[in-house]
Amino acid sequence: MLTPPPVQDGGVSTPQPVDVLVVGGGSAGCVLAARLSEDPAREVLLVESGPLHTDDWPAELLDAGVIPARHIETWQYTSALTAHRTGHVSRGRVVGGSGAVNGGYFVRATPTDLDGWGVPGFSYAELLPAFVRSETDADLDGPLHGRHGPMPVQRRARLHPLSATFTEACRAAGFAEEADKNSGGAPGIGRLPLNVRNGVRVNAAMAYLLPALGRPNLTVRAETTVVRVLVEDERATGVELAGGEMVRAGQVVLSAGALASAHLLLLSGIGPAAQLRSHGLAVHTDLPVGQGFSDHPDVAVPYTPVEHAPRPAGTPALEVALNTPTLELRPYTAPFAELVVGSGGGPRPSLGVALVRPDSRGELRLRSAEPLAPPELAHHYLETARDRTALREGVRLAYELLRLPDADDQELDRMVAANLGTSMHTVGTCALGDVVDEQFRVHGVAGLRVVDASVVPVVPSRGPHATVIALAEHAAARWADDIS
């Protein structure tokens, strides 16, 4: 059910609380709103600051051949990647979230990733049913793959020449084939599972939420910004919107993403006490919100292909990847100037080199108590010798596979320093165990939960999108008898 935002008067409160209020219409929020509203007795309200599209999607958000990270329907942040380099971070500001503006990469966290969390209820075996339930895999069958889920999963049958040449180079270098990157097997070179169908990037809004909009117990309020969670007597009772309206709810679920969910908790007096007090905020609960997040540092290595390879319409940005225990190498099918319009990327294609199990940990802090002021981000990349060595060796491997001239350590370090970026795979700002429990409940605040990338304790060795979808599926299933 769609409703326009009501007239907002300062301090006005909704007359009747909803059962569940989901803040944020990204990947996790769309899954939760759709799954929780399957019970007709449960009233669910989804609030999202960006627009809702039904049949009027912007072309860039549908085209899997571009990465619309600079689209008008995004949030734009900057981060101190290192003490000497600032990086750009983009997040989706649309119902569909960052899954509507990414590369369509849909690879699961590995058994080593999930079992390494050490969180009861979140092992690979325990999360596998949620992965399966979330997808329809067009290529593979069997107990590891879904056939009836909302998210379409498919691998490219015919590779772009840049992808095919890179694949052959990896084989020639002795890397193993990884025929199924969603099987939890040994890493290697293989085709990527993509949430792309007929050249269209299918986001969680399209897959989960839009088919559910006809339910009378589901309401979506788009273009509506939440500025804080209301906490009374150690319980979340609703949220305050920009403009002053109070929306009451029996349960509040933050699914605004790794940056915005943590930011909202801080604005609501939930976070490091000293930091909150320094901004004049009352402290409800002293928790390490925003502390110790992780992400994948990424170096783009440009090169000149032997032959010019035209790119057919709908060719995804990525089709294959080489995974090792410490690295992911991603051959993009076009220059960033073409893939990410407005990014200032160069005219040559590049091979992305990502460090997938970094030691580095970042920090998200309040810039001010003004809700619309963006938070301060610092990724603190490459602060350990191990990270510096591993990324340098990853770039060396890229040079070898691309048959670029040999380079010594100093030259490779200069390449890393000049081209270091972030994969924008931020997780862990509201980590399981530290900020939320195994039921996603925020410690010390009844009626408040967080479900999105922010709860992932450590960034998986594969991009987190498929894992976030599965976590939301897992949460909805576990809450079936817990939320009324």
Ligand SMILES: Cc1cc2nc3c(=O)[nH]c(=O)nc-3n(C[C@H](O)[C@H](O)[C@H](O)COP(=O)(O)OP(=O)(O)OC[C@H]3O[C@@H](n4cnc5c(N)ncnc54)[C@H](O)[C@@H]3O)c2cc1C
Given for the second form:
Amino acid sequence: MLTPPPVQDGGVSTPQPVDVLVVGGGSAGCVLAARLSEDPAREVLLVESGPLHTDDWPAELLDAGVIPARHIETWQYTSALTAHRTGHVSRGRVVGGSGAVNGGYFVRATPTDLDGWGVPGFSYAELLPAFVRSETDADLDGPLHGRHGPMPVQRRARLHPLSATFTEACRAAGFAEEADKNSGGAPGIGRLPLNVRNGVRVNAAMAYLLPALGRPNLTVRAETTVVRVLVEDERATGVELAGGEMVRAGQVVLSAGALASAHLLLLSGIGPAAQLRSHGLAVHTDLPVGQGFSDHPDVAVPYTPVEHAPRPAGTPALEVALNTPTLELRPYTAPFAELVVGSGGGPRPSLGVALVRPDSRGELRLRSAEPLAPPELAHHYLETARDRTALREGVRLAYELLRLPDADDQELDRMVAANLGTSMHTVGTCALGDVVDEQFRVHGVAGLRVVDASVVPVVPSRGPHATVIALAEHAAARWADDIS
Ligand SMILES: Cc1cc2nc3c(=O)[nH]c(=O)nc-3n(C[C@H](O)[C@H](O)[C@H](O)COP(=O)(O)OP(=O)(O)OC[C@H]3O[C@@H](n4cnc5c(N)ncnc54)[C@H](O)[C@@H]3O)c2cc1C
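Alright, leaving the form predicted on its own aside, put up the form predicted together with the ligand.
Complete assembly follows, chain above in first position.
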């Protein structure tokens, strides 16, 4: 017999429902909470599992010179990257979300990426205003760039020697110069737009939420974990918190990130029916939640630089990248042992090689109906010959640019097998079209939306952060179009 998801005894309800309850104060959630609370008549509550920092940020979360993926304020998961390799996956667990622990590069999805989604209302032309609204670009002007938005965007004026040497090698190999990586996605080598100001990684909490905290209609409940969405008569009426408290709301928005938003839907009886039933959960709506997510597989190719170059404080982890139609090559400015403390990364610098348009599609499934048990992840990387060949050729290109000795296919495949990882750019667990409609509304459940990386149908050929922020801007702007 099927039982509904557990409701703890003694659960209490907040007496007054808020208008909008946003679950997850990450990159998208901070944008939404800030934008939606601009209307003083709208009561907005943001619930975040991690802490809220105002002027007490941990140093690593500010320092753009590290990628604090193992910081205490993160969620830690494992994934079957392939049948033979398990990988480590982090997400931010703090108001600011994964944008508070990421690599700090802020490149938009390209027109080819966005137009390729084929979702009405989400073409490059239709999303461009949201990208522009989200940023203040310190370097570039004109209709493609923002001058008044919350996220600061800047490129490095002086490059670290590892970035400069890589740039020279790309030029010498005949790659085109890409002067503006936020203006159309032509392939080439160029400086990365970074959401970094004076060596500080500026996350969406700092850019959007903190300036809005004084509003009487905006409440943030940090260190509060949601365990499921309450659904009554095909309508979301609020959420249940760990500990049993029920919080009622007119509208619930899941912005808990690509892993946790899907996990919460599954725990709430919204997902593949057979999977839910196998865990004893009642099925509210049969939807392909967690199915077919995508991400960038990557390989870090270590090398020994000709001479040691010191790294001044605040030098970002990445300053330039080479993009080709299938690859992104990322010359990190320091070894992973230094960049990602606690990761067990190597002591030598590396050139990251990522497949940016992979065939592989992953799967997120319930491990258990127990809400605090992490979901099961499988990325299914490199299952097609096309992906295996493209990544091998990417590593070959890295060898050429680094002037490493020639390697045959077997040696390159060994390098891939030994160093395969994930960029942690997961998207598409609750894809637009399949799980949510063009207003971000979950099919079949009124009053419930998902707005975060989960809804991006296919991983863009660039890192997703700028695109997630723009999508949240887009969602906020369209909010008034339809409330149901
Ligand atoms: C280590 C790392 C490096 C990266 N580097 C880059 C980069 O350089 N450039 C780039 O473009 N992209 C990068 N990314 C990806 C990018 O940061 C993310 O795609 C983006 O931040 C996702 O935003 P989001 O709003 O979907 O989710 P998140 O920002 O992850 O926000 C989700 C929030 O929800 C909260 N939450 C989760 N579950 C619950 C719950 N049950 N109850 C309450 N709150 C909950 C979480 O604590 C979190 O704060 C990186 C990601 C990681 C992890």
